[in-house]
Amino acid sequence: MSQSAEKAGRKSGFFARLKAGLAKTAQGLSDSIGAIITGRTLDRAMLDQLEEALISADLGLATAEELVEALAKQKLGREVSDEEVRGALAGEIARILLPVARPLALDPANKPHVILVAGVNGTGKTTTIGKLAHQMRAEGRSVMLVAGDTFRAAAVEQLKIWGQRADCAVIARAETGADAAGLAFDAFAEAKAKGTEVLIIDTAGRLQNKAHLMDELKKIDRVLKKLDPSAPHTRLLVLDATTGQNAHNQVEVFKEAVKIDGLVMTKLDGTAKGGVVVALAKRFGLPIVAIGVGEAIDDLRPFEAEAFSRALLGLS
């Protein structure tokens, strides 16, 4: 099999997993739109019902209103089918998502390129780091991981396991509760000395202790600048798509501490309402660099606006 055919196969397989992951949302939206649009002329009453269906899929009020008004401009007063409406909505959703669909970019001038990864415990943050490391190693890059969630021994051990899978070093402290900023500083210095290309730093996600968490993130961000004023070069926030509208609150909380350069959406694998991705794009405009659609090592992939939009509406 040629490389292009193999790549196309992987892409097709990923879309199938994405579509399966969004099946719950897609089925709900399809059923709702099918019940509303029955071959009749599209009127305002039907548009109001469509808005409610979109809100129920976690797209949020502002996004739902924008989508419905765009649909009204195109189709109001015309006889439409439910598939035609789903296609129009998918196109409008893709328009919202296209500006934020930006793959993670590494600057070769930074050696290492430092990626600081934040997120609430349980979002899949450590697993995401492992998958990113695996992808970068597959590209031939040298990668070092930092177990900055020093308060959770389980998180440190999990990162070490991923380090073994991805064949990259993991820098950690033996004692629980060690200073995460000091660890990040030492790891950065070691990575610079070794000429490592990418340094990925895990952080604590104890949101119940918000003030301490924010102070710790600020400190890590600050001490890294002592070695390189431009570091960290990328700050990623990992969000669990199953949390729905609570994801908005998490973005707000973490933005209080550090600048967020991009989002990674995880667990789009069957239980999430998916529409929250569109709502976050509309509200914050932050790049969505990747999405996770399962537990397998290759189930973290760059975010594609059109593929996501069509999967969300149950279109092939």
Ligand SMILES: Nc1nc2c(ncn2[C@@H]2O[C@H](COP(=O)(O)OP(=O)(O)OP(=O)(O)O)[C@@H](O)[C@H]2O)c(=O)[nH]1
Contents of the next structure:
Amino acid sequence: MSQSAEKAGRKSGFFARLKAGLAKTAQGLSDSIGAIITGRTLDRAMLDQLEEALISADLGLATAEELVEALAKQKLGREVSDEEVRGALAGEIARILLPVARPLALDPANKPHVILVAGVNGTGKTTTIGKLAHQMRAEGRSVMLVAGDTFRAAAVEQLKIWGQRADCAVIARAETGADAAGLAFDAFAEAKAKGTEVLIIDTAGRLQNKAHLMDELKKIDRVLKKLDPSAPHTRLLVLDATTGQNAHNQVEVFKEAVKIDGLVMTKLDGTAKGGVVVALAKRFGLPIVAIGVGEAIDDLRPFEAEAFSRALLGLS
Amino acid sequence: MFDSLTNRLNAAFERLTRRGALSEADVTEGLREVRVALLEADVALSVVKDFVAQVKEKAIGAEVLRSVTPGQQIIKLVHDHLVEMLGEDESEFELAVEPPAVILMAGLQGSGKTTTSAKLALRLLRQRKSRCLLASLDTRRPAAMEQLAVLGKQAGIDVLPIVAGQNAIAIAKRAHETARLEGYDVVILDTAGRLHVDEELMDEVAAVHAATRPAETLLVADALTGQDAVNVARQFKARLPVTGIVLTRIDGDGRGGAALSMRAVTGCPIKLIGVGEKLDALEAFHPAGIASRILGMGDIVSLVEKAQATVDHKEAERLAAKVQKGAFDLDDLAKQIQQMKKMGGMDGLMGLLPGVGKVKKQLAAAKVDDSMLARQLAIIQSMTKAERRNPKVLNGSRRRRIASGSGTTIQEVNRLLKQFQQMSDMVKKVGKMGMKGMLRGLPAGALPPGFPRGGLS
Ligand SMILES: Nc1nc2c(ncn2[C@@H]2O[C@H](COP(=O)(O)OP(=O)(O)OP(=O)(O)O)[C@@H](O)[C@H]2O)c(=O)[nH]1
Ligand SMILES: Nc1nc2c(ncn2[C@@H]2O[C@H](COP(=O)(O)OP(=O)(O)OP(=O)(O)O)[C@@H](O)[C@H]2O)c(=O)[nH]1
Ligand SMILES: [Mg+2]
Ligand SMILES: [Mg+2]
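Would you generate the structure of this protein in the form predicted in complex with this ligand, following the form predicted on its own above?
In what comes next, the whole complex appears, and the chain from above leads the way.
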């Protein structure tokens, strides 16, 4: 995103910013729904088309069907306007998303509050950690980052740069292939000793169908409990908005491995609709603690159900 | 969560016992299920619609063969059409230009460009003896250049030295010039991730293209991509003369519908697939394999290939000879487990097999997974040579020592030895029954996953 667009975004506040981020997203969906509903009587054929429009926003078949059925109950056979149909759909979606729009909660009783960040390769874990650290520093908290991705080339360097940007310490080991769990343990001990308020642990990207990599993640989760049975206090799963229905498997398997406490959805500044979160919210009810809307340090936003749903349907 | 298309279609056609030509009603019924399957596999809606219409045309009036059900018949039609649409097998690279041939890598953030650049250089070196120069044009992502430098070092490929402050176009020109002067065959340009709607950055990559006239321009995309795949592919194609697509993370359990979406809207061949994070995890694209996967039928072609590529045939023969003599020992079992791991572990293999859902559940119930393989291996490795040759000497205290040495429990050690005992009993019978008969006779759970099955090795 260009500098000027970024500045404009910052000035005009969250809703405008979110809308800008989702504008391209919404355009496609609203175009297709606009084309479908042109002030006629809402009939089955039109409902089918509406369902397809939702499917192409990655909501998935089951959720799309359900939403359209809800709409049919209210409006089948009635004269409907474009606005009205979109409003009703957005309302349904917001109803589903409202319970999961919950920001990250830090418990000051935890010293430090340990956040473990996991996810599939390239979804935006490291970047999101940089952004989160920046937010927390701005709130005046002390933050320490742990370079738990000891596998990928230059992953440590990448996190160190984010640490500089966010002005916080980064704990890392020089050798690649170092034991991530051991590192996390040591960093936790160090953060405890120093009285650091938040400890954020980066992990290597892993596909959820690789059992040995999931075991490694479980091990990190486990060793932290040796120092504090309630740690890690928050386990975040980072999802990429461009991902389609595989997000279901991702949440299911990561959740099974380490009991995920919250989701972050990144890359919502593209045209990907991220509609899969609607289905995820219904199925798992996990909080969506933040969304990523760009590569810059302040491109992390709270997830707001109402705004997200309306923006998704091209409504202001 | 997803039912395989085969199951769906069979259910849809259960009522249909009638034979003869497929009627329009049969086809419409069946294609509804096909549409569902394709959508669940993340094929973009517009592409699904075209696809279904084309298959419908082919299917109506087609004879139902005596030996198959109408459901199977439609699957075959769908599968064949899918393969056709996915395009040619193993499209080769057009590098027959005056060297150095430039390969430009582009795509969304995090799609796998940098990793694939290094993999590709290694592949070209191994397959064509091409001398490659890698260059990172990513001036934006933190440590992107270091990442490529590290990967180059791991792969033994030269990487253009970093010059601070240069922009992407300047680096591209320097890379091209360096490659020309120093006699490289190929120069691979890794670019920063960019959104297809980011005008500024799309202009930048177009300018890089204009400045270096690449022989190949590859769009690197994540196989897990959903409906947005069509937008991404279309818009990259509109701004860059894309010559091929690389799909990464095929080693995941995504259904890979993006392959069809991207191929359909760009007409560009899928040239390569990324199947892991390691540098040799780049493979040729086989449409039949991806077609089966999209349809939820498992990737039999790939499985067979993988087995051929990784199973050490000499080793297999040696083992067969031992089995013949009834002299199968724990060392042999360890080798089997290692072989299994080399083939991608349980998950790697299971992902390729048809009907995995059910088998996976059974395996999960029996706690058969990669960590079990690793633990079994650890147990065997904690034995002395003599113990491995003759497990009969393993008394309680030895078993305890092995359990603690391998970080497992005595129960696990016992279980492994029991399995081994059952196996060696079977092995002794092998002369009479033959391998296949023996495997069929094994009690459930007695066979460790690494043991060779008739069809595989
Ligand atoms: N456009 C956009 N790009 C993002 C966003 N979040 C992350 N990225 C980019 O996505 C790419 C991958 O991000 P990383 O933070 O390295 O992802 P990761 O999950 O740590 O990756 P691995 O550690 O390799 O698994 C980088 O180019 C980031 O700049 C976002 O919200 N929007
Ligand atoms: N499992 C798996 N991981 C892959 C594959 N290809 C790349 N990766 C991983 O995906 C992540 C992102 O890969 P990169 O090569 O950094 O992606 P990129 O497109 O260069 O990212 P940006 O430069 O940030 O846009 C890394 O963790 C890689 O190890 C693949 O085929 N399979
Ligand atoms: Mg990372
Ligand atoms: Mg890169």
